[in-house]
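Next up: just one chain, as structure tokens, the form predicted on its own.
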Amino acid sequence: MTAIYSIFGRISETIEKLAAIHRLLPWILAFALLLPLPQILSALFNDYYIYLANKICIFILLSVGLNIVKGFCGQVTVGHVGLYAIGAVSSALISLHFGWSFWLAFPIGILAAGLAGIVVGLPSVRLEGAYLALATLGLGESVRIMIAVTPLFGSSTGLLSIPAPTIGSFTFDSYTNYYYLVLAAAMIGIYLSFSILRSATGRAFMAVREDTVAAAVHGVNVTKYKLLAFVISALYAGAAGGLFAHMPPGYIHHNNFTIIEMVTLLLMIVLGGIGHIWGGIIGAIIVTIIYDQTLEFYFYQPLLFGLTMVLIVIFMPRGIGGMIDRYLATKKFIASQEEKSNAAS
């Protein structure tokens, strides 16, 4: 476990040397270095692992999001997933009835989502604990029911032959070539997530987190960004769920969107650390895989996921990013101990 801190704190260590440089530098570097991850798979195992891989960047996105309103605001949401399907099935069926691209087809769909997320939104940001869940989780449901009922969001059947998004003659129909589309996606929902965390919008996210009271005593509007976190939330659920619909073969169903998808989000923040943005993104790596690889165990996902939930929750309560947050603060306090010490001798 030593040897795991001590390689994460020396990548944290990296990024902010090159962040010194130019603050886009990090994030140049890492893309690039994962654009030839699909040749590797394929090398390694086979096609279906570079369809894992663009999964995981579509979970790491909607894993972002959710982390925004719950680990930045404190909002107890568990109706992410049907914003998610809102955003799938409103960009599938614009592509699919009105003959728009992917480029056209992809923002209305965010749009939908973020739409949707006000509307979810007002009502609920007068509500707390339990009682936001139980509202959060309705949408959630409701979202599915409607669509697994409603013949033109695809029924029994679901969506199918949803198209690819192109560039010219180049068209996004392989995993391959969807995997640099969702790559791209998922490194600017992240930076974009780091950039709110450190904004004036972030702090105040944090404040209502902490005690909405207090903040609301010290001047911060607690239903505004109560709603904004919402909307936020939705706009990544939103483009996760364009993403999903068009990825080939281009095909969604309401099983897509069950409370099972929903519980699996959580606990991706829950195992990376709530509000802790690169432990949510360790997180929807590992219970992605591991998701995928107990499929034949479907039944007893719900309870495998939950049972796990309840374990990290009583024996690592701030999860994978909050143990690397205390080795790197222990780290630098022994660092700074030693320093003090040496000077004085």
The other form holds:
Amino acid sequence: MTAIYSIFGRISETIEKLAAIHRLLPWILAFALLLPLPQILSALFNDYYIYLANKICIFILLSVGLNIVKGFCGQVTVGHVGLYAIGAVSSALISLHFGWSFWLAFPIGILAAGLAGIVVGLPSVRLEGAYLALATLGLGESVRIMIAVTPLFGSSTGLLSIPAPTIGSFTFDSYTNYYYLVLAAAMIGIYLSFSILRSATGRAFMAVREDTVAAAVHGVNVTKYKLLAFVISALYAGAAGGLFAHMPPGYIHHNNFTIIEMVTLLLMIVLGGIGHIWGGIIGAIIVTIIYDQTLEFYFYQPLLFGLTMVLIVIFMPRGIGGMIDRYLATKKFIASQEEKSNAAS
Amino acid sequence: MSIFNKNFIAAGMAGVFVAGMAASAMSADIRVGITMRMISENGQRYGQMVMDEIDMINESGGINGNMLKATLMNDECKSDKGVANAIKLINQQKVHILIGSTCSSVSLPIVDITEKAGVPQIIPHSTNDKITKKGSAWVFRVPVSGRYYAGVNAKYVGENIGKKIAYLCAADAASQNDCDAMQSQMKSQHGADPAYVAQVQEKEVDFRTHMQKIKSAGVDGIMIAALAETMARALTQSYEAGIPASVRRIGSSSASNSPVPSIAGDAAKGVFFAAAYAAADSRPIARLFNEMVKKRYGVNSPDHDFSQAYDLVRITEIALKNADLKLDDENLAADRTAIRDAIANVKDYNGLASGPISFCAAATPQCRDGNRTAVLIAYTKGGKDYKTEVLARVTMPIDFGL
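Now show me the form predicted in complex with the partner chain, since the one above was the form predicted on its own.
Time for the whole complex; same chain goes first.
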């Protein structure tokens, strides 16, 4: 365990050192390091793992987005998967019915999800806790039902043959090619999440999370920031949805956006640690891999996932991210104490 | 223990893992991947039937001396899970043939995966006609396509029941397809527009409002297109609403599934539907099959999803016997092509299906919808010990519905 903490400690130090040179340097380096992953996975294992890497990148985008509203701003939402569906269906429809390029359809899908984010966020102005969870759950499920019963949105057959993105003659029609797109999207999503967290907006989100009354007293427009958190989170979900829709084989169905997907997403951020960006990323990776490795034990999967969630809440309420944070804080404290005692002696 | 030793052990374990994976991929078995809906009691039985039949082939010596190695995965009737299963089975298990899926909404995207990877895909239960209309050279369908079922149903309804029909359509791909195709056939064959149409959720529980509206519309018949449990609830509520038995209840193809009469009880009596197999079939092969299913799975009158699972394994067995397989890694693509061509050469297979099943080489629905014979079945008794009768058996023209 200490070895794992130590690795995270070293990674954290290296990132800080690189960021001191230029704030984008760690991100560019990480992107460059992850670029050959499909070739490595293909050589060591097989192409299935490239598909899995694509899914992980999409889930990272989703969980990082959910963390903004849930982790940073403290708003309980269970309707995130509905926004993911809106992004997916909007982008797919625009591509299929108007024949527009992915590069136009994708941002429109993100915007559609952002607008829907306002609708999902509106109850947060008056509701809190379990009531807000119920309201967002209802909205999320309504989206799925609407897709299921509307022929234009694919209804029961789903939307077929959604075109893959292209740049000139280069088509993102294989999982290897698509990986470069989802990796870039995930990296940008993580970077923006950190930027938001460190900005005045991020601090306002955290103030709302800690105490809405105290935040309001200190001049934070609580309603505005609650809605903003929902909208930003929805933009992430819309982006993830658009990427999911255009990923080969280019097919979406309302069954891809059920409450089970929402619970899986929640497990990712609970395991990773609510409010920790890295935690959400780690959660997305771990849950996707565990889910994949237990595919053949399908009768026990819901039990396994349910039990994991309960055990984490009891024994690791702050998730993996919280444990790492605690370790790093303890390490810094010990170092500062040692420094003080050295200076005194 | 020194760091060197730790690293050495880790490297050794990784080596064993990689070698194990490589060895498993290099065995001379014929690898069969299966992705099906294993979430309902019946779904599990269909999957189990495929596995049991494969085991029996192995027990009797395999195919030309080679054993079948089957991997069954659950797609929960979800397209993303089905796609993940297919990619995993094709790339990781390196299967020679893929069987799946139960649900049309899962089979549809998998067709693109198998076409791209060059893996023969044989479909056990999905009826949506778009599956073979995609034009993949790698897909074969054992069940009767939805386009044929609709033609048979519409002909019988228009000639024997009436033209004023109400439709209750659930939001799953197969039911929606059955519903749309039936409406279209009623229009083209009899010039009849629907008297009432309502779309309901896949797992809807309350149909009373719709039933009251249908009752006041004074229809000749009600088509209920839904998965088994949903259909059973709708049938029961149609009687609770006071719609008389003289208004005939028409089921979609899933009416053949045993939960319909079991759950609906007396409300199932008189319901008729088009299916690929009738448990009331008097042929010796059907009698033996019924006994076998009762003994193995405790089901009194097996529905067509059992018979289709059985027929699929038999057709696969014939094709594999006729294919010249090398069964090594270098020839995987060639073996897959040989199996595809061997399935395309299956002609006039006479099994449990109500008519012969034939495939051919062209990547068209005419060649890949191998089963064109639908049988019209009616329930004469509901409940656990339900009984059926055969109303008609119709082989449709090859181009019908295209």
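Numbering follows the first chain given and starts at 1. Throughout, rigid core stands for the largest set of C-alpha atoms superposing within 1.5 Å between the two forms. Computed from a predicted structure; not experimentally measured.
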property	result
Flag for L304, CA shift 2 Å or larger between the two forms after aligning core	yes
